[in-house]
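Single chain ahead, written as structure tokens, the form predicted on its own.
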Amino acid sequence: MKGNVELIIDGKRLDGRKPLEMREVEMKVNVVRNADGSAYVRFGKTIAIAAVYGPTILLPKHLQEDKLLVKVRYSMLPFSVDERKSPGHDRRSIELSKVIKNALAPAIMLDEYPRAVLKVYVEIIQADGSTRVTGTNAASLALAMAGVPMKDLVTACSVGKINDTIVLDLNGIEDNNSQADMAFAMMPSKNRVTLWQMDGQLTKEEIKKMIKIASDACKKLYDMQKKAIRGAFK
């Protein structure tokens, strides 16, 4: 049963972090050659590799909008796990890329395309907790490389509570034991959340303690994430 396998020890994970610590973080853009943008991005060893093509034409024109299609596609590669995953789209990976859009379209400026579509791929060629966020961090990155009209960057991490203690960026054995887990984006230089998804039960206190502890980690992931946009122009 969830919630009931002793993952902290003597005030330490299981990994040797501390509860409100996160695993280590690296990001890199222009990844993928042939894209228009792409992003590479790893929490501890879950990796994420996104590529943006377009904004391009819709066709057939009976699909074209007054506003900006994005598609979004996530999936996790076979050897992305330890037990081999089947390749194809399944269920959940059609739940997690309109999860991820809906995380990222508040931050961009859909009306500045019209008739137009953007397609963002979400890869995920290493698992270990927390995909959804590390994937709404690579694209978000990936958006900003291609060029996409944004409001700002969307920054995106993971929140628990494991052994009746709120813990920051859960890695796969946290994810899959944990009492309750929570994603979470958000625009930081707009003070909007974009993506706030839960499981779990929770108390009002622990919901306020965990989304100003979200809060203050994409703050620290939005500072990276525009040192790696830098980096890419000097």
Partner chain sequence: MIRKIVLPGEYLEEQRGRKLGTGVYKEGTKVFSAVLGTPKISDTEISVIPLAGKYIPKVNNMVIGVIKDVEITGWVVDINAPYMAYLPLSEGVKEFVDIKKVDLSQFYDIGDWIYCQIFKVPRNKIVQLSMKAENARKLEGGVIVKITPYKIPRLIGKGGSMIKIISEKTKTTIIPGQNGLVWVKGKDVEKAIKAIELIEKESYIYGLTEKVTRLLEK
The other form holds:
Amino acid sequence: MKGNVELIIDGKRLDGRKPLEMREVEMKVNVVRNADGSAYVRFGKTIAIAAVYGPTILLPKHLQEDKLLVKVRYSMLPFSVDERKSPGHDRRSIELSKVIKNALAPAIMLDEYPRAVLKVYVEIIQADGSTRVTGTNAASLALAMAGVPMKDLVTACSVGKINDTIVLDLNGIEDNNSQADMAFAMMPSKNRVTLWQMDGQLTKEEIKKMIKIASDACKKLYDMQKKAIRGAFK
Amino acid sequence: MMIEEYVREVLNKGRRIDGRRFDEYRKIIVEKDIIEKAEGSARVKLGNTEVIAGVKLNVLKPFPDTPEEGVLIVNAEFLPIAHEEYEPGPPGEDEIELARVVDRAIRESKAIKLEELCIEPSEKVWGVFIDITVINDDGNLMDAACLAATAALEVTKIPKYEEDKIIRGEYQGKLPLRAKPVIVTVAKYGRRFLVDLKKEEEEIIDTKVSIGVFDGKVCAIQKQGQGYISLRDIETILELALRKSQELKKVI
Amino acid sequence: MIRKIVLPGEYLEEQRGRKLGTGVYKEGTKVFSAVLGTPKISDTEISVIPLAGKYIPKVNNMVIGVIKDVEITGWVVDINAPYMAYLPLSEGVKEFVDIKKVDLSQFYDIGDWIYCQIFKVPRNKIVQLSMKAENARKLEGGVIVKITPYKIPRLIGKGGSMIKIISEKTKTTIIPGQNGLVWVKGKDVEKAIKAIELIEKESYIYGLTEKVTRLLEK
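In place of the form predicted on its own, the structure of the form predicted in complex with the partner chain is requested.
Below is the entire complex, every chain and molecule, led by the chain shown above.
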């Protein structure tokens, strides 16, 4: 049963972190030469590469709308997990692709490129929890590098509850044994929430507390995103 | 005037096209046990939205990490009869999202006592298959789907199982349940918060948050659509969802 | 020394009655950057010059395109944009052409490069092109280089100074399309391309002209 595994011992998590401590974070841009924009983001052992192509011509024509069509594909590579994951688009990745699209779209100025398409790919190279938020951070960096007009960057992190304690940035074992886990993304300089998912059991007060922790963490991640982009121009 | 503009104009005046308050559901009708062949079933009408959920039970091998627990599988299909835009074919992202959010509300509230569904550890457990089908889409499929699934589970019976065979039509008892989760989807339009969107309203409102609720606690959250909510909206949304969940629970 | 770089969402300044140029948006009276780029703020205008991004076709822009298809009454042209472009016969050829008798490929054939002007960007986004502009022409021979469209003004330089230096030092003709395609033909094409690529890569540094001059004199 979930919640029975001991994940916090003497106030420390199994990987040595304090409850509200992020794993080591690494961010790089321009990691895929052919893409219009690309980025690499690592949260501990979770590694995501995102690449953006476009805006480009959208065909067939009947799909064209008065605003830019954003297509997102999230996928976890076969070797990214303990047991080989068969390649291809399963139900989970279809849902997550949609959720990530809805996390990015509010920031993108869709009216700038009507009738065109923007393709965003998020590849999870290695998975150890919090893959969708790691991927969202990478996608946001890739969009900025591709010169896509946006109102803000999008910054994401996860919060959860393990052994009755609220923790930031769940790793794989914590994710699998959590009492609740929440994925969260925001436009950090506008305080606008663009991704919000939760499964588990929480009270309203707990949720409010977790949102505060997540939004504070996003502000710190936002500084790292800015640093990563500026680092490419030296 | 295009219908979209009309809906917008009415909303901007602080009203809704069918005269409801912003926090008011349409008339809800729940009929249980409508399909004799299913182990459990329910039809939910939410205004003109109609959803049928059927529950079937099968014996299968448990997952290796939960060798003594039954298995829950939720699936959703927007039937091509339900709307002119729906086509037959493999499930699309909207169907998958709906099924997965309803799955989470049921799973995380521990609505079904899956630990009581073991027949032979590591070998045989009951698999509970909930199939949600949309008969007519007039908006707010998420709330209707969860209502139908929860209502169908309420009347689900476990078939007799003798000599490795399921005897269909004969039952050994009721499916053991512990919670009645419901989903309240709150939409944001400008500074207003609405529940139970009609299809025409969904066409123009693209920011929604579905909140799964049981016993005053939250068991699932899913922000949907290409819009955003402000940090300060979170409390308002949760309060509205918790309040409306009381009403939905009474209907089941 | 590098120029200041701003990111999408970063606050620039109060608008204070100034015109908003490219790469910015406002909320209330506050102006923010919409793109990754270098801010250009004056007494009359606030804008951000993007460091990357796809070309958005604008009326009167001079662009370089390649013929993709020859149709009965015109040509389909790829102009390195998220939209296809069309050169109608009436805008492509000055003299009267009897389409019953003449195959239009004798004017422009598939694979031909042209330097042309955008005369209309309709709502359906099939960009309408014209060869009627004074310097519009078919580009015979030469090499096409692709750079970020927003860096074309850097390539041209103040009053055409940058492009003139490259042209003179490499004895080449250089035609920059506002859609990010640059046509180069002449003696030291290789060196000219190196200079163009340097501008593409380091458009955000100060003293770019000196750096380009040094490269050309090597």
